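Okay, so here's just one chain, in structure tokens, the form predicted on its own.
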Amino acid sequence: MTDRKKTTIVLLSGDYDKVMAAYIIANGAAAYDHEVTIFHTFWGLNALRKDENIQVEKGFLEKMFAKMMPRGVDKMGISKMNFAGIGPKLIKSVMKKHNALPLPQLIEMAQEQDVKLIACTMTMDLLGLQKEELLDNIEYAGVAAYLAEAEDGNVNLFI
């Protein structure tokens, strides 16, 4: 019996388009029977944030990121052409047209693939994001953690 290969992914990126990518790829992976880590930091930690606002306990700083950054996936823009907003609404309505699934059901399908999602520790204290505003049934760990999946990873993508 061989060892399963290992598809690891550092998302940085908050683009929608970006964000998605990698949701795409981390179920290919998983459908190829690839043990899949996504270790969101920075931007990229705001596809794991909740659509709701979750009220917790925040200074000056952090509730001024809170404001600036999306929450949720359906609230982050697209890399080029976001248009004063208008680029997201015109991608998923190509994407609808077309059947693509919409990024809150690749991050469903990827849980379900049992992808590890993994939230960095340390970009969650700069922000000031807490658990709860965060999905469930997520990872917490800082690069430490990132670096031991990669170390034998076959794949290693940053996006």
The other form holds:
Amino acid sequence: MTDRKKTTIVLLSGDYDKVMAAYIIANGAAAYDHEVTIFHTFWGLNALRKDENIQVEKGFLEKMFAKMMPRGVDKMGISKMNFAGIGPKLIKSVMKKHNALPLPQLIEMAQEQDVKLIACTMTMDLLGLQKEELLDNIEYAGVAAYLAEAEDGNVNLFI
Amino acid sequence: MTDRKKTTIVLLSGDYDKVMAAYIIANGAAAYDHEVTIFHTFWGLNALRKDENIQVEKGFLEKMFAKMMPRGVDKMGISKMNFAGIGPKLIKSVMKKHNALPLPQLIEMAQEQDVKLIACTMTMDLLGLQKEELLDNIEYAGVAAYLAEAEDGNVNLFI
Amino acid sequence: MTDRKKTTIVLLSGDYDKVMAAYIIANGAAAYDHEVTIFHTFWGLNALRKDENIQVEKGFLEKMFAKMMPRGVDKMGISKMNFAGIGPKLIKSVMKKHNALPLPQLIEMAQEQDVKLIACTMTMDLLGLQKEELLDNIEYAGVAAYLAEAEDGNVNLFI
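Same protein, different condition: the form predicted on its own was shown, now please give the form predicted together with another copy of the chain.
Every chain and every other molecule in the complex is listed next, the one we just looked at coming first.
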């Protein structure tokens, strides 16, 4: 164990605003020299999806889920006032105007700062997501790995 | 006070996926020998409802809320892609196929592992829920009891 | 640094029930002599909006967001069973009947107990909110200020 402080985030949500909040906190904590882990589960896994269409073998149920879920962060809705997709567009326009980093860059920055991005293998199974469909340089683990980090964490959040 | 690590979860959500995440983390932490408490408030109380219809005296407003809320976890929706109930059915089918424990068994396992299940008395009042309608062997308390646990907690989450 | 325990809450949600939970936990922790901080971001900022209409200069995009968002907590919906506004009215009636404090009083009580209310300046920019529109006696800061509090926090929640 090191003396560095630790931040862990369970990211279950797949809403653009919440994913953005998770990555802004993670990047901030990494800049403060925390060891940072984001454990992606359920809809949070969509933040790790590549945006191209990857051909993989899936069962019927898994195919249905995969079809219904957004591929990559640019296709996510927001948690409030989504208005059939107008909300996310509006947020992105305003972010551009204010020079705020859009989500794909926030994720890239997290990877550059060695934030540990973990995909929850149990929910990957449930939602029929396969490693080929997710970003490179991420880790795969279950709830035990999350708890091992979180029990020494200074800031533990569920988003 | 013991030397065991502590995990506390405030469960406000009544979405199948979020309740599942709460109980998977709770069971994992209990297996790691943490003292674990789940404090159920608002819609999270529905996780503790018995699935049969219990006859109790209620005022008109309380009756309305009780009618609108799902009785037990099997009737819960999911937080994303609920599609009028197709989402939860789909998740349950996939869980069965992958031999994942469904929610009622996760709750049973938590009780067997001595996870402390607390029902928030203030929101029980607001939503018109009575002790007869909730599972046996749970505790009843308010925010003070939650804070007493959480202030020594290693992992504190709000779900 | 003092020896007092610390509670920090990131409040991203603008749902009546979740904001209420945040302020009940904050007031409870303050009563327990914790140092308490609520960091309001995204829709959580609406909890800090004055309920009168304040005239400020805004760009077009910011004006759209500001219009779509509720002014003050009394106009918020709830996270489940909102039913076009019936849910919040129902909750407020039941709260009155049970002598529970409504949200505006919970916020006032938090201010009286010296709970530190912070508005996230980055999301204020995104949503086009200006200081004139928010309550008096609050602070303005970014994610760094939040992390400085949270890394020594005993109870850190994301709501």
